[in-house]
Structures are given as structure tokens and as C-alpha cells.
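Next up: just one chain, as C-alpha cells, the form predicted alone.
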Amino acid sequence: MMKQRVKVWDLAVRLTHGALAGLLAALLLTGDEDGWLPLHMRLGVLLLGVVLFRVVWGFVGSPHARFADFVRGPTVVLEAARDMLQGRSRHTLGHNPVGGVMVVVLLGMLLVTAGSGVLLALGPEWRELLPLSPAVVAAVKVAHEAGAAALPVLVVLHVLGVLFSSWLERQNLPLAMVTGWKRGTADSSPLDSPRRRGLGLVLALGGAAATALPLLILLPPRAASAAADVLEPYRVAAQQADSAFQGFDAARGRRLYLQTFSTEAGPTSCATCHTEDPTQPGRSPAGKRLLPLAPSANPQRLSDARTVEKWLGRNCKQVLGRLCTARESGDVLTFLLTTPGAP
């Protein structure tokens, strides 16, 4: 049968999919730096919405963008994986049944990452909302880890094999995920009715409205905490451990932020990504530019305990190779909060 253009992706999906790539995006792009986790928290919030609207279009929106019309058995998947690799390709209109187990990857992923960060994000943490124990948090902590880790894997992959099929079926599938329009034959599927849309949008958009927008509510940024109030776990827990301790020193905290120790990536101090100057801005190893360390120069900096015992956990592991004392780390808070702005 003679192949013409047909459209295919309705403008919900296409918009979906714009919006699930800008919010990754972003998402990857604060998830490491304690200054934009308000606005991190805001952005999962948002994904989460925008996952959910996709799920529940995939059961009531238009033909090709539900779940039924893409996602098949191991059998034809497997015989569809091993075509591609021949070269040989089997035109679909909508997702072919490898892409269609990529997009439920994909979605299923996002969930994960999005609701394990919800959870953190409403539990002891920050709103201590829900009652979780250390144990589930934990593991909240690795699921959410874990899914922004392989998220990225996920997007690579994705896009290659979005360009491998391109070429196996000589036609643009990127542009057609903008445009809407793909070449099919002329008995293809039409596009439902406007109202039967408009009641699966109306759905959709209920569902996902209902889950992120509470949550939004909810996600307040923390009132920020006194300086004192950041130390005083660490002034506790180091007068537990040395009964002589007379209080954090903020000079040894300076030297311990400017030493340099020996890691698998080579010499490394504080100061490597930091500057020696903590009021200045800094770059990461990956070249990632990091805002100031020192509050008189970045107010958002240091502004929660929570915040601050997780920022030293990760850069005590990276810089020493273990942990910090709590006089190690109240020494380095004392110098960091102490240190004058540009004049």
C-alpha cells in the first residue's frame, strides 16, 4: 500500500514529551547543588504531574498514544529487537515494540525518581509530614539515587535508538514527535473524536492536577535556621566524643578546608571545586559551575541543618575518603560562616 503522511502523535503527547525532557533537564542540573533544592523539590513536584498525566493519557487518549497499541509480549519483542539488529524494520506507525518497552522504562523510572523525592521531600527530611523511619528513608534515599542515576542512561540510550530506527525506516522520528505527522499507509488508525479527547484530557489533567498541585503547597521552602542551630548537632556530638573540647575553631576549619588529600582522582582539597576563597563561585570536575559556599556571599548556603549534614556527608566522603568528626565538620561551618563578604 502506497505510504502517506498521517498524524500520528496528538498535541498531548508531543507537549508531554517536550515537558518530561525540559524538567529532566533541569532536574539533573540543581539535584547537586543544596541552593536550588526549593526549586528542585518545585521541578520533581512538576515531573511527577507531567508523568502522570502521560499514564493516565495512555489508557484514554488518543489511539496511538495508548499503552494497548505499543506495548507487546517478550516474543514479538524479541523478534523486533532482532530485526533492527539485522537492518530490517517492520514499520509501525505509532512506537515499535522495542520503543514502546523504552517508554515504559522510562515512565516507570521517572515515577520512581519523582515519588522517591516527593517522599524525602515530605518526610524527615524536611516537612517531617510522614512518619517514616530511618530504615524506609534510607531506602527512599537510594531509590531516588539510584533513579537519577539511571535516568541519564536511559535518555542516551533512548535517543539513539529513536535514531537507529530513523534511519532503518528513512524517515525524521524526532520531527515527527514535533510535528505530529509520520508516513503511514492509507487504511492507518484516524485520531479519535474531539470529544472523546476532550473527556480523556479532562481525566488526565484531573488526575495529575489533584496529585502535584497539594504538593506544591506543601513544599514550602524551610524557614532558615540560625547559624547556631547548624552547629549545635556538632557542638553535641563533639563534646560526647572529647570531654575536653572548648569549642569550634574557625582557623582550623580554614585548614582543614585548604589540605589537600589523596583520593583515587587524584590530590584533592575543599578548594579543588570551592576556590580557596568561599565566597567566590566554583567549578565541579565535570566543569558544572557551584554557587558560593560562604552565606555572607550566597544567603541560601548553610540555611538548613538538614541540608548541611547532607552536603558533608557526600564532600567529607569525596575529599577525605570518610566521614568528618563532628569537630572536623562544626570546625569548617564555624569558617565558612564566618567569612566576610566582598567588601
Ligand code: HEC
Second form
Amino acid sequence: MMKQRVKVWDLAVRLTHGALAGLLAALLLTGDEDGWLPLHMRLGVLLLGVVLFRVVWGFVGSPHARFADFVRGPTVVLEAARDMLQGRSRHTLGHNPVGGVMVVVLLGMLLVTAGSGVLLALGPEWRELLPLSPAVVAAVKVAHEAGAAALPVLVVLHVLGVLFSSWLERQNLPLAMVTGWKRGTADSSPLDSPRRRGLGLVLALGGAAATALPLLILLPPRAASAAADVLEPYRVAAQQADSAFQGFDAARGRRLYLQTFSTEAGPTSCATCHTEDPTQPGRSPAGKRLLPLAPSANPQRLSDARTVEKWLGRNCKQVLGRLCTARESGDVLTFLLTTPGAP
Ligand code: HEC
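Show the same protein again, this time as the form predicted in complex with heme C (HEC) rather than the form predicted alone.
Below, the chain from earlier opens the complete complex, with every other chain and molecule after it.
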């Protein structure tokens, strides 16, 4: 049969494919550095919007964009996989059944990773909206990290699969995802009326924008997740110590920070060394200059849970004559985390 050039991928499929690839690369690059977190969170929300668009488009898009076109049962998938492995090319105009599985797995994994990331990015606030146990909160973090670790592996498998299929079919499939054209025998899948497609587009865009835009506005300007990480163990411990625990309180933390206790070295407070304004540099009794404690003035502060625990332990013993409770520690840290920087 004569092979002809057939338009397979509509513009929306090609654009979302490119956007997902680009956003995922940027997200993987910005995920590990605290300084990049604000950008990472916003790119993640964009990715979530693009994935949602693609999912809706999988129901209302052009024929080969639809899940119904390429999601097949296990028997068909296994048969197609066997054919591929035996080097037999069978003609599928859209995604072949094995590729279809990969599309669903990738979209699902992107959805899980971006969704859990958005929850983490919203910081502790979202937990107060939903009555969630610490175990669920921890699971959200695990899901995000597992997704972030799995995605590069899946992408490599996806690329290898596409290259292998290109070789089997003797055509450039990556190029087809750019231009939209493939060589093949045109099927007679009827194109939708422009009106129906327009309606589909409005639906997909509307759904994605309705999710992503409010989230973009809600996201805190500063990375909440590093702070949330430092507070998390204290929050769990405070909850265990007192089931009526209502969350940390910056004002209570400030009072403790300024409170003077009598010690062997005379009246002492946290402010004795760190000064009353934690955005200012302090001084140790030995005269050593201490950098400001508030992360707004010194971004390195409170970024490492072990350092925080070590110094809180020492300093509380020195000032209060005992270890701070989990609630006291969380209160003080919340005070330090929420102290705004000098204008
Ligand atoms: C006798 C002086 C002194 C007093 C009093 C003191 N600190 Fe410190 N604090 C230090 C020194 C020294 C360090 C470690 C050097 C550094 O990180 O600048 C430190 C480090 C810290 C850190 C580590 C932060 C980070 O991420 O690097 C925290 C948190 C902290 N102090 C909180 C407190 C609190 C809360 C109090 C009151 C209960 C307090 N400190 C009282 C001297 C003091």
C-alpha cells in the first residue's frame, strides 16, 4: 500500500509535549537548591496546568490525541511489545500500544509529582485546611521525591522506545512530534467539526487555567518547604506531647526569645548573644561576631535541621537551664522564620 504523509499530531499535542519536556528538565535542575525553590514551585504549577490540559485533551482533542486512540488492554500491549522485541514493525498511526502505556505512566507520574509538590510548596497552611495525620504529610513528601527520582528514568525509557520504534518503522518519530506529520496509511478517522474542537480547546484550557492560576497566586513568595522541613520534626513531637496542640505561634516564640532567665553567667536571654532583633548580627560572650539568626537577613540560617537541633539544644540549656520543649523550639523557629528582613 502507498505510504503517504499524514497529519497525526495536532498543535496542542506537540506544544504540550514540548512544554512538558522543557518544564521537566527545568524542574529537575532547580529542585535541589533552596535558592531556586521559588522558581521551582512556579514551574511545577505550570507543569501541573499543562498536564491537566493534556489529560482533558486526551478526551476532547483530535483523534490521535485521545486516550481512546492509544490506550489498549494488556493482551494487545504484550503482543505489540513482543513484536517490537522481535524487530517486527506494525503500523500504528498514533502512539503504538506500548508507547500508549508509557504516555499514561508518564502523565500519571507527572500528575503525582506535581500534585504532591504543590502541596509541599503551599507549606504548613494546607494541612490546616485538611485534617491530615503526620503520616499522610510524610507520604506526600515521599511521593514527591519518589516521583522526581522515577521521572528521569521513565524519560530515558521513553526516548529509547521512541528511537527503537523510529528504527523499526524507518521514520523519524521525534521529528514527527515536532512537525505533526508521519508517513503512513491515512485512516479514515473523521475530523471533528471546528465547533467541537473549539469547545474542547476551551474546556481543556479552562480546566488547566482554573487550577494553575489560583495556585500561582497562593504560592508563598519565599520557599516554604525548607522552613517546613526544619519545623516538621518539632511539629510531630509537639503533637505527640499534646494532642490539643494547635500549631506554632510566632508571638509566643518572640516572648521566649526575649525572656531573661537567671543563669550562672548572670541574667541571660537568647537576645544576649543574638540581639533583640534577629535580623541584626549578634555577639557571643567571647566577642565572636554571630551572623543574624533570621533567614530573611541570612538565608543560610535554619536551612539544616541538624545544625538547628544542635544549637537549640546547647543554647536552650545555657539560657533556660534545660532543653526547650518541642513546642518552644517550634515557636522560636517560627518567630525567626517569620521575622521580615530590614526594608
Ligand atoms: C551565649 C550566647 C548565645 C545565646 C544566649 C544563645 N545563642 Fe544561639 N547561637 C550561639 C552561637 C555561638 C551559635 C553558633 C554560631 C552561629 O551559628 O552563628 C548559635 C546558633 C544558634 C542557632 C543555629 C541557627 C542556624 O541554622 O545556623 C539557633 C537556631 C539559635 N542559636 C537559637 C538560639 C535561641 C532560640 C536562643 C535562646 C534560647 C539562643 N540561640 C541563645 C550563641 C548563643
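Throughout, rigid core stands for the largest set of C-alpha atoms superposing within 1.5 Å between the two forms. Numbering follows the first chain given and starts at 1. All values derive from a computational prediction rather than experimental measurement.
Residue displacement note: residue 323 has its CA displaced by at least 2 Å between these two forms (rigid core superposed). Core-superposed comparison between these two forms: the C-alpha position of residue 278 differs by no less than 2 Å. Once the rigid core is used as the reference frame, the Cα position of residue 335 differs between these two forms by 2 Å or more.
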